[in-house]
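One chain comes next, on its own, written as structure tokens: the form predicted alone.
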Amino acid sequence: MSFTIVEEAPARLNRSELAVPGSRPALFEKAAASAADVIFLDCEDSVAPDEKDQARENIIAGLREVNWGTKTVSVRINGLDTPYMYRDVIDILERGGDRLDLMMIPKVGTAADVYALDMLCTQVETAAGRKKKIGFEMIVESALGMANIDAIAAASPRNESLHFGVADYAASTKARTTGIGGPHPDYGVLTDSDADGARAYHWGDMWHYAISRMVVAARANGLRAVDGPFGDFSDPDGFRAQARRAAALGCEGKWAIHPSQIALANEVYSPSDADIAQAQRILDAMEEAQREGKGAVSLDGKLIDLASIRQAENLVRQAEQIAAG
């Protein structure tokens, strides 16, 4: 190991992350009692400019009145370039209450953006006296924010997690898809020819690269990875192969923005129950193995090494979460 020690975030279940518009008070008591992990109720791209006021108090009114279980509940702000987002976050601290967990901040471009808005939470929570300190989601949705992921990741004590915005991104990158997740079919690559003079088109993952980068900067400084939507509700096919993929590069979590993906969501990121009784056949071997003096661990033939301990452990770890939420 580094003798730079990572500091992780606050240990929050994150498989689900259920996207409710500010502008539907309607549906909070439903995203309350749903399964979600997290939830965040949304001012900025689902709500229209002209119901932008009304979401904020609607939002004001949802964090002091709902019951929200012990679900961590997130707000998405406008963005900075907005002359919206100064009012959400001062209203909304000021004004709803201490069950707010997150501020989620769209479209982040630099570190500076991270920054001010600490700044600002920092403020606000000082001259209201509130006692619990809010974290910060980022979403990155730019070729600019994944140009300065790093320095975004590292910005602030505050920061929890980073999430991926593909539609923005793609937009910002000039991407040939007006899809929201989701492979392309010109996204591919063609065999040579068989013996038979035949050949094949496999598709590819074109979010590879954006996801894999997004996991790399988010574990480098001790936060978690979320994927972000996936835009048709009605393919749960297509939802869990993104999600799996997802999974298999590092990500803990993906959003929902339908309440059927939350399920979904929460079956792909949770283990299963093999997993986690390989998981502890491991943690049990490495004990009985310290017993007996063993500098050498192994089991069913295959010696266990500090990464699968470490692997084991969080596999645990989770299900424990799970047990207990």
Ligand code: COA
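Here the rigid core means the biggest group of C-alpha atoms that line up within 1.5 Å when the two forms are laid on top of each other. Residue numbers count along the first chain shown, from 1. Because the structure is predicted, anything quoted here is derived from the model rather than measured. First, how it differs from the form predicted together with the named molecule.
Residue 304 shows a C-alpha shift of 2 Å or greater between these two forms [criterion: core-superposed Cα displacement of 2 Å].
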Second form
Amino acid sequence: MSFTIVEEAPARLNRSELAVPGSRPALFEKAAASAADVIFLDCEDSVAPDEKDQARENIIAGLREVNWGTKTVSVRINGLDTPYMYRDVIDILERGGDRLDLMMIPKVGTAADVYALDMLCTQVETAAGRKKKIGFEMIVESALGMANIDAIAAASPRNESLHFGVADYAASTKARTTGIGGPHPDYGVLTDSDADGARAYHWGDMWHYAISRMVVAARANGLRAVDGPFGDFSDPDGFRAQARRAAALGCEGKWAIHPSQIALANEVYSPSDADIAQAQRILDAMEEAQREGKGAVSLDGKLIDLASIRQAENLVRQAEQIAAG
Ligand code: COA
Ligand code: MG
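Can you now output the form predicted together with the named molecule? The one shown was the form predicted alone.
All chains and molecules follow, beginning with the one already shown.
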């Protein structure tokens, strides 16, 4: 291990994160009753410009009046380049009661963006006598944000998670796609001919770099890594595939932009009983190995070593968190 200890953000379940437009308060109770781990009430891009003030008021009332149970509740504020953001922060922290847990910062571009919000939140919290310090979720969804991702992830002790905002990222990088997440038919490889002259075309994952990059920046700073939206909510198989490949790379959850995606995300991001049993077998085998003074042994014909313990412990810890949540 490095002499630098990475401090982990507060432990929260973040398998599914439901987006709820602030302009549709009728959805708040439904969101609270859903199985989503995290709810974010949106002031930003799902709200039209002339509805910004009303959406903010809806959110303030919803935070105070709706019973959010044990959910993590977040608000996505408007961007730092808009004339709405300061009022989102000040009004919601001053008048939104004390239920709010997190604030989601969209289109974060530099560490200074996070610094500025940290300062503003600290002032309002201190002046209003708020006991609970608001945590930050940051959406990496621009070329600038991706270029500065390490500094952004390290910018504040309030930081809890990084999210990959695929649609704005595509727009910012001028990627040739108009979908919200999912693969692209142009992003693939054509194999050489086989003996019969046949060639195969294999689709690749055009978001692989971005998600891996985000996972590294997040984990190096003790943050959660969360995959963003998949727009086609009529395609559960497509959602599942996107969620599974992000989980394989280290994400611990995915957004739901429609209630039908909540159960899919919870399913993909919960370890299966077989996963947990296997992790327990690895821990047992390693305990025995350590008693015998060995650092690496074989289990079912495969190498396991001290890294396997850490992987298995992550999984068992996650299962315990889910059982407790
Ligand atoms: N949160 C809670 N409940 C929701 C919901 C949400 N985000 N979206 C839909 N519902 C409810 C509907 O009210 C409806 O409830 P009912 O069965 O009691 O009538 C049910 O789920 C089915 O909804 P449906 O009719 O299929 O969807 P819709 O046409 O009302 O809305 C969207 C579809 C995509 C516009 C809507 O889901 C939405 O606004 N999603 C979030 C978008 C967002 O925030 N984007 C920003 C981040 S990318
Ligand atoms: Mg966006």
